[in-house]
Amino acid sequence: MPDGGNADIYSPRKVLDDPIFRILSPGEKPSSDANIAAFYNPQHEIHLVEKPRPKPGPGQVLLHVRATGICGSDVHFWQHGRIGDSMIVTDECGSGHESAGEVVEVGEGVTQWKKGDRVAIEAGVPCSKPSCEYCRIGRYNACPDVVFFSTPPFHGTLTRWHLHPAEWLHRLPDSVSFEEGSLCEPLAVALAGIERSGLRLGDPTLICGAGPIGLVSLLSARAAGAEPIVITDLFQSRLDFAKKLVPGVRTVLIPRGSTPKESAAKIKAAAEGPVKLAIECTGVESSVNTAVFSTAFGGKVFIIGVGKNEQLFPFMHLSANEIDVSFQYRYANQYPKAIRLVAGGLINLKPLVTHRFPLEEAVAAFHVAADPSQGAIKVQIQD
């Protein structure tokens, strides 16, 4: 965990060791003011808690948290408690990071912001110190010091009441509800691997994946102007969504069991040819090697998807072919052209929400999360 700063500022302990921090029982109705949140534990356990209402300091902001979308990697966190080697369930730990919100009270020093106001929330938090490289750059994803709400250890926006520094918000149109706003966080990922991987007008694009990320990937990149684009999936439902959210992709569905090789002949099929650029949402190495091989001499395949920890690539057709192989982490400088392009039309997000919950049945809206069966794109609990 990093030391000093905003990791004391919102160290977990000062919620753990609270009084008023409880678990609460299975069916408990808690006061509708009460600030409730959804936390996992080591022993893979999802439950309800009941934490202190915070009071922002100089430079912070109390929030309403209004929405907030379960993203893979919350449910990722309960169920196996770890991501990585770094990112491990230790103790209590409060998820989301998909959330937007509105102002309840400022602290001091805060005059960009007043009660009423609707925010967006950006969830990564670096130091912003001019002594750190990546900050200094604005490169603020590879902040060694950041606090990233919803990695462990430090709790997430999936509650009632949340405090955060008043720099890290970001006003909503109008026009943009807090749905929207919340899934803005999802579109960022999206947009800083548009905006990395170098698609240009006209670029034939594939896209691996028709989750939440693929989801927002294939707006992003039907709204930057890829064409044709082909997106793949292992079940026919989702690519029926991707159909409907973007009538003119091409669908791949990929059979259990087919190789890299046969599923990009598939591809290259649909797409009349080998793509200029392979967007991987997976992190599946068999998704990735099927990027590989649909993708053009001198190509690119950009890797936003997230995967077991050591993989294996066709070294030598990457080579003879000159494929470039990028990759992201997180994402900076994303959220106000994200804002944006939804406020301006440019990207629909409303349809990707399939699932809403009240905040008090946060619970229930992670098992549906969790469960392909339930066909959930994205779940959101409003509150």
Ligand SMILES: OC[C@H](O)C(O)[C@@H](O)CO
The other form holds:
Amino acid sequence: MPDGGNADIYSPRKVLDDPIFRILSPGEKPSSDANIAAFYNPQHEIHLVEKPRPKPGPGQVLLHVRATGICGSDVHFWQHGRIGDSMIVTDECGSGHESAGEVVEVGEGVTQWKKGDRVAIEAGVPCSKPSCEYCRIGRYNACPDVVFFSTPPFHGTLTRWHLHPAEWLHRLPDSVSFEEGSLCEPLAVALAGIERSGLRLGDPTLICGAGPIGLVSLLSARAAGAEPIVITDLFQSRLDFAKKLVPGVRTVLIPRGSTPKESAAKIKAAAEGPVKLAIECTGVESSVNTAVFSTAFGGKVFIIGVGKNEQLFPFMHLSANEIDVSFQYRYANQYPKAIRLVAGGLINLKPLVTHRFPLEEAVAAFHVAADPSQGAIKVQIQD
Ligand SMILES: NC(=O)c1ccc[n+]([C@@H]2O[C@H](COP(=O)([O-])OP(=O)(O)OC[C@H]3O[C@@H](n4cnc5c(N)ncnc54)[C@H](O)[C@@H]3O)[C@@H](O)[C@H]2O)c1
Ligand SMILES: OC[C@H](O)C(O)[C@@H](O)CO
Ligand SMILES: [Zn+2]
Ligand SMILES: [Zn+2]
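Follow the form predicted alone with the form predicted together with the named molecule, if you could.
First the chain shown before, then all remaining chains and molecules of the complex.
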């Protein structure tokens, strides 16, 4: 467990039999300063929960969470109860890990923050112990004792009053809104991918999938000087959105049922040749294979998407073309860079928020985020 943490906020709590947690009854109107949150459970229900307003312990900061984006992973935990074999919803669990907020109160020993400071909240809190190899070498996203808020059994940051360790908050300049601060979380994922992919100025680049992760990857690849950039999706509406976001991008609609080689032929035509780097943001086997067949000899397929545990890929094609395949898991050391790029105007996240809800309507927000017919890109809950 992280030092200085208050066991309460990290330990799982069974909502129903814990007197300080209660599920709000449908239609109940909580008071304007109630500490409400959106929780999901193993029965795939999602509801508002009222929790106590915590007091900051040593090294902690109490925040008023002002903006939280709903991630595909939040929806996945709610509707499927798990991600992979290790992240399983076995109890009521609070959602949200894309948050930004305002400092309300600081605990003993906290000197870098004061009331009113505006921050982005880094949801993955590693152990930071010298004895931990991954924390010691800076790849703290691999920390075996990480508390990643909203990944079961840890409750998320989608709440009104959230307690966080002071050193895992990042200052937001006044020029960066809470909306943008919240979006720095998916941006951190993309920036980690771009950094580890080795993307260089002028590299022909493919991005598979035009969801929030594909779109922040598009914005990041453009800022990093990739050219040309091709982006794919199954829905023309998402490709149209990508085109508005980055007018120079080339879009390729992937017809349902087309083979990876047929899709790759369309991509290579749009890119005027095979790409140097393919950033895969769907996790779907056919799309990963499309990325492989679209990549030049000596290129790289960099996979951010998550999907089925076992997947087939064209082994000999990769071998005979010396194509590297890498993966990204969350992020480490990316928040300061994300905030600099947004503050400096190199990455404009604002258009990504398409739907906004007040905290009291968080359940309705989840239903919109989960329904592709609503056309949402990023649904945000604001308070
Ligand atoms: N590696 C990490 O740490 C990390 C962090 C956040 C999200 N993710 C994962 O990244 C992926 C994308 O996240 P998101 O929020 O953008 O999800 P999303 O579902 O909103 O977007 C995925 C997009 O891919 C498109 N798509 C599906 N199959 C396709 C295909 N065969 N060809 C082209 N496009 C296809 C969908 O139409 C959709 O627009 C998800 O798997 C998510 O779990 C990974
Ligand atoms: O943005 C972070 C990702 O959504 C999470 O790691 C999720 O995949 C599991 O917690
Ligand atoms: Zn996420
Ligand atoms: Zn660690």
